[in-house]
Amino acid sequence: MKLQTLLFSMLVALPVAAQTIPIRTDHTDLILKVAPNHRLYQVYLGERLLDVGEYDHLDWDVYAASDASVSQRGWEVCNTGGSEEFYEPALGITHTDGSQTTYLYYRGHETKAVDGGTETVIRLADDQYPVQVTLHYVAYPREDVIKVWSEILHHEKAVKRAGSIAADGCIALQAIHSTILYFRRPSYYLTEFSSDWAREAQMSSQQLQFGKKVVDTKLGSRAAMHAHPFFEIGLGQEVRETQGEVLMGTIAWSGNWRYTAEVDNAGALRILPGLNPNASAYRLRPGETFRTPEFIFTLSRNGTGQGSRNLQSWARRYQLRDGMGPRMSLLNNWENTYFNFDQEKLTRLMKEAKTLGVDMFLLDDGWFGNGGHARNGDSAGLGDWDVNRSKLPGGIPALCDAADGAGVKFGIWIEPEMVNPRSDLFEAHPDWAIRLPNREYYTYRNQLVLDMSNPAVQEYVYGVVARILTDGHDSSGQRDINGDARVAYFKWDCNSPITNAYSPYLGDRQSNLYIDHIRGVYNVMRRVRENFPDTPMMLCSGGGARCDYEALKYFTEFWCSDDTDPVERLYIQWGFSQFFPAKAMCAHVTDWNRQAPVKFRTDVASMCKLGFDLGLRHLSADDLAYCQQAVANWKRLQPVILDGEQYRLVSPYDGNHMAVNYVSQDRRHAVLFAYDIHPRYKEPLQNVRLQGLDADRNYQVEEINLMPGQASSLKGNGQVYSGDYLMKIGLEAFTQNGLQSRVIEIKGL
C-alpha cells in the first residue's frame, strides 16, 4: 500500500496549469476549472456563452483557493467527506484504516465522440490513498441534455491493526452521489412528484429556503411507489410551462435513490442526486469499480415545456429501448377476466382484439402454477412459471396458435423477481428469497422478493423469461432459450418492495444488498435485451413504481398506473409527460369511471401508447364503432403523437380543462387533444392556442374521433387557418359539458 500511495502522491503533486474543461450543448455551458491546488471546481452552469475565449473571465478564485497551502471552500465538482467542505458531500469514503477523509486531485481528462454527442472523462485521485474517481459527462448538443455518472476504484490493502474496519481490504462508500451541481440565483422553487398506488406522478411545489430538502425512497425493488426519481427546480422564479429558467433532472436507478437540494448560508443551491445511503454503506473490494447511477438533466430557459421536449427527444434517440420504432396497440384481459379464464375464453378475447383493430392480445396474471400452488389468486404460484394445465391444456403454443388464427400477436405477463411462500420454488429454494434468518417473515401482497444479488437466482430468472418467450415454438418443451421469440410482447411486473431485508447469499456484506439486488435485476434485463432484441417489453411495478431511464434501456414502454379512471389519468399523464415521451407511456381504456363516456376514456388513452382492457360485449354498437375508428386514427397518427414534439397547453391543475398538442418533426401535421373535466356552470371559456406550428404555413382543421352519426360542433371545423392564427388566436376547443373531449387533426397544406 505504501508504494501505491507514493505513486498516487507523486501524480497529484506534479505542477498543473489552470485548465478549463467545458461541457457544452447547443444552449447550455457547464464549465469546470482546475485550480492551482490541483482540485476541480464548477465555475459556471447556465446559458451557453457565444465566445469561448471569455471562459478566461470566469473567476475560479471566487470559489477555490488561489494558494494551494490555503484551505478554502468552493464549488468543488466532487466534494468529499472529511475535507474543508462543510456541506453534504458528493462522495463519502471510510478507508481501510478507519479514516473518513478523502481529497481528490485532478490527474487528466479526455473527450471522445459518442452516439449523439461528446463524452468528457475526467480522472481524479487521492494523494494519500490509492483511490481513483472518474467523472463521466455526456453532452447531447441538439437535445440540450447532459448525462453524468462517476466510477470509483481503489487498491487499498487489508488493515488488521486496532481501529481498522476492513480486514478484507474493502472500503465503505457512505455517500454515493452521481454528481453535484451548483447555482446562485435570487430564489429557488422545487416541483416534486409524489406517488402511491393509483396516485402516481402527483405534482406539488414549494420554495426552497435555507437548509436541506431531501426526497428519497427506501423500498428497494418497487422503489418509486411513494416518490418518483425526478424533479424540477425553478431558478429565480416558480416553475412555469413556457417561461423561465428551470433545471429538470432524473436519476436512472430502479432501487433506493435520493436527491438533496441544499440552500447554503450564502444563498447558493447545491443539487446532489444519487443512491440512498440508508442501510447501504457499500463495501467495495480492491480492484472493483463502482459505477453510480446516471443523472440526466436539462437546463431550459423557456420553462418546463421546452425542457420536456429536450428530454423526450433525447430519450427516443438514445436511451429508450427501440425509441425510434413503432408501438403496438393491444387488448389486455385483466379487468375483463381477472384470474377467471380458460383457453376458450382467451381465444374469444383474441378474436375481439382483431375486431377492435388492435395489434396484439396480452394475457395477464393467473396463467401459471399447478396443483396446490395454482395461480387462482394472488397468494400462490409466483415463482412456478409452468402453464396451469387445468386452465390452458395446450400451453403457450396453443395460445400462440389461437392468436395467429385470430390475426393478432400474443403477449404475456410475468413477475419474475417475486415468489409466493406457497410455491414449488420457495419450498425447494427458501434461501433464494430475501428474508431474515432469525425472525418470522413479513409478506407484502402475499409475496417475497427473490434475492437477485445471487447469481444462481439471476440465472434461474433469465431462464424463466427466455423459456416463456420461446415456448410458443415447441409443445414438447424442447427449445433454444436464446432463439427467436414467438411470444411477441412481455409485460414485466414487480409488485412488492423489499421486506425482511437480509440476503442469505451476501453473508456479512448485508449493506450491499439494496444495490447489488438491483444490479442483479439489470443483469437479467440486459441478457433478455441482448438475446431477444426484437421483443417489445412493458415495464410495470404495481402501476408506475418503476419509471426510470436505466430500466427503460431494456423496455420499450412503462405502465403509468393501475388507475385508469380517465380523469385521474389526465393528472398522471400530465406528470409523467414532464420527463417521458408519449410512446413510453402506456394508457388503457377500461371500465374505471363508467360515468365517463367511452369516447372520453379512449381520447384520454390516445394521447399516449394506446391499449384496451375491457370486453367488447360491454360496448354498444356505436361505442364499438367509435373505438374501431379511434384505433385506426391512432395508428395512422403514430408519427405525430408518438414521434412528434409535445406541447402541454392547459394544465388540469389550473382548472377544469386540459389540452395538449403534438406536432410532427417537419411541422406539417399536428393533433390537438382537448378535455373538459368538470366545468363550472356558465364559466367563461378560453380559446386553446396551439404551439409548435409553422407560422407561415396554412393548416386545415378537422375534428376526428366522432361518435357514429355525430357531426362536429367545433367552430371552424373544416376551415383553413394560418399557423400564426392558430398559435395566437387558437380554437374554441373547450365546452361547458363535463367529461367531454375533442381530438382535432391539423393538416398542413
Ligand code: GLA
Contents of the next structure:
Amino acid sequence: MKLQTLLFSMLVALPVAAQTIPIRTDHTDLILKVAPNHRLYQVYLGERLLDVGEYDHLDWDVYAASDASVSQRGWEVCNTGGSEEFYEPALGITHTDGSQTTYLYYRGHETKAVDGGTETVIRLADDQYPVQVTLHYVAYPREDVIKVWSEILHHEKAVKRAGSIAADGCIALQAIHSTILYFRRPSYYLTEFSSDWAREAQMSSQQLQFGKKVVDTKLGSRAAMHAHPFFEIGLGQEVRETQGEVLMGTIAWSGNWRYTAEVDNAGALRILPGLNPNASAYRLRPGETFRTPEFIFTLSRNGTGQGSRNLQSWARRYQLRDGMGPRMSLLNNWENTYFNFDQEKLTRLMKEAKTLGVDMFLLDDGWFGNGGHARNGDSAGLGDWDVNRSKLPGGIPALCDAADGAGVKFGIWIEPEMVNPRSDLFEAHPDWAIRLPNREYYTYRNQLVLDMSNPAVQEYVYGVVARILTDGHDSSGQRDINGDARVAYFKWDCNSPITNAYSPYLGDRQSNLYIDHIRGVYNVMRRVRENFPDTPMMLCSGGGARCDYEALKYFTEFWCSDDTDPVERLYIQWGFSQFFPAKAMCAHVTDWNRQAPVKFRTDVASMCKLGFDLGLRHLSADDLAYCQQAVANWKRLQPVILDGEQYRLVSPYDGNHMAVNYVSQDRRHAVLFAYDIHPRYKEPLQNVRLQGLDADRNYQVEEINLMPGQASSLKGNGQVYSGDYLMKIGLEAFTQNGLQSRVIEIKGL
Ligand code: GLA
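Output the structure of the form predicted in complex with the ligand; the preceding block shows the form predicted on its own.
Following is the full complex, with the preceding chain placed first.
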C-alpha cells in the first residue's frame, strides 16, 4: 500500500464528527456537510434558518427520498466527474498517468475574520493522487454577498512514457470552475447580458428547461464584447425588480470565462461559473497552485433591486478600487478631435474643462508614435509610447503645465497591451505579439495583442505605464504643489480580442495561453496599483468589453460603452447597474443623438460617473450655462448618487419611460431621475413612486437641472411631503413629451 493511501485510510478510519460547515450572511445560509463517505456536499442554499440546531435535519443525500436508484448521489461541492456523478463537473483533471477521475475527500477546514466578513477555507484531497483542492468562501453578512474560489495544487510525478504529455509532471485541468451551486425549485428563469460594440449589457430572459444553457466568451482579450460575465436566475418565478427569489452572480475574470446552468434529471439546477475550457486544458506543474477566478453572488428574496444594492455596496466597500472615495468629473477630447490635435488645441480644451467646471481634462488616443509610425489614425503607432513630437513638442510635462495653468487635472489614454504591426515595437520585437509563426496573421482594428504570458512583455508594459505616470514630473518631483500626481488619471483601453492564438513564449504549453495571458495582464495592473496607489484609472475595452470584478480591484471605474446616445444609455446603464455601483460606471455627454436636448443627455450621464466629450464651442450659451449648473449639482450630490442606495423604479424595457432614485445612506437626501423617451399620444401616465425613503420623515421636493429661465412644471415642486406619501403616491414626474428629463432633489427636513 502506498504511504499516501495508508495515511488516508488511517484518516478515514477516524470518526467524522458529522461535520457541518455553515457559510452564513445576515439573510442567506449556504450549508455544507461532510457525508459518511468523507466527501463534501451542499445540503442547503437559501434563506437563513433561524435555528442552527436544525442544520442537523439537513440530509446530504438529497435524492434518497425521491429516487432510490441514485441514492448515493448528493450535491457534491466540488464534483469531479467520472464517479457516480453524471453531470457537468466542477473540476476535471487528467492525471499524469492518464486517469481522468478524481475523488476529493474532506481533510479539514478553518474560518477566519477578513475585511467585512468571514472566510471559510475547506481542504479536500484525493486518496490516490497527491492532489489537493482548497475551497475558499468569504461571506459578507451585511451585504448578503458570498465570494468563492478554489485552489488546486498537486505533487504528481512525471511519467516518462513515449508520447506522454505528462513527461514534465503536469496535470491537465480540463474543467475549472470557481464553484458549483445547486437549487431545487419548481422553475428557473435566466436573465443574461449580451453585448456588442455600442450595444452593451442588453438584457434578455428565458426559462431554463432540462439540459444546459451555456454562456461564454472565447475572445481572450476584450473578452466581454459579446457577453458579460454576470447573470441572474429567478428561482421559482421570473426575475423581477422588487419581489421574488433571485440569484445574481458574477465571474471575476477578464479573459475566457464560461457559465453553465444545467437542469438535471431530478429537476435540480446546477450553476457552474468558471473558466472556459475551450483550448485551455491548463497544464499545471507540480508544486504550483492554480487559483480559479472569484465568483461573487448574492441571493435576494426581494428581487433584483435588493440584489443590486447588495452587490453595489459590497463592491464599494470591499472590491472596487477606492470604492469609498470620490470620483472626478472630466472633459475628454476623443469625439471632439479624434486624432487631430496639437498642444494649442488641447490647451484650449483644458480651459474649456475649467469653464465647464469639471475636475479633469482627459487626453485620448493619438498623442504618441513618431515618424512613419505617428498615431494619426488607428493603423500605426500602438506600442510606441513616446509623445508625438510634432503634435506635442513639450511632451507630457508641457501638457501637465497647461492643465495646471487651466486649473484642472490631467489624465491620459493608453492601450498598453496592444501593438500595431506598423510600430517600432513590433519591428523590434515581433515575437512579443500573439501570432502564429507559420501563418499570415489576422488583425482586429489593425492591431495585435501583446503576449502578456511573457514576463519580458509584462515588464515592458509596466515600464510604459510607470514612465507615463512619472513623466509629467517637474523640478519639485512628480507631484504638483497640492500633492497630486501630475498625470492624475489613466484611461486604459483594450481594443482587440486575441487573434492568431499562439504564444511564441509558451512553446509547447499553448493550452495555458488564454489563462496565463490574463494573469500577466493582472500582474501588471497589480504592480501599477501598488506603486501608484492614488492614481484613479478607467477600465475601457472598446467600450464596455471589460467589466468584471477582478479588473475592478485595480480600476476605480469602467467605460460602459462607446454608445453615448442617451436613449441607448438608459438601457445600457440599467443593465450594468444590476451589478455595479454608479460610481464605477463612466457616462459621458457627447453629440450622439443630437435630437436629444443637451439637458436630456446630461441628465442621463448624471446618473453615473459624469463626464463630457464634446466641444463647448458648439454649445449655445443656455446649454453651456445648463451644463455648468448640472456639473455643480452632480458634484454636490455625489454622496447621494455615487455613495447612496440605488432604486430602479421604472424600466426602459417596459415602455416609454425610465426612472431611478438614489437615497443617501442616512435616508435624509434623495435624487430622482425621470425620463420620457417616446411617449405615445395621450398615453396614460403613472406617478413615479419612490423607494428607500424614511416613511416618517418629511422631505422637500425640488426640481433641479433646469434650463436657464425655465420654471419647473413639476406638480408639487417646492412642497413638503412625507416619505410615506412619496413612496405610496409618488410624484407626477413623467410627461408626454419625447426626450424630456427631470432631476428632482428630495431634501429631508
Ligand atoms: C476605444 C474607446 C474609445 C476611444 C477609442 C480611441 O474605442 O472605447 O473611447 O478611447 O478607443 O481609439
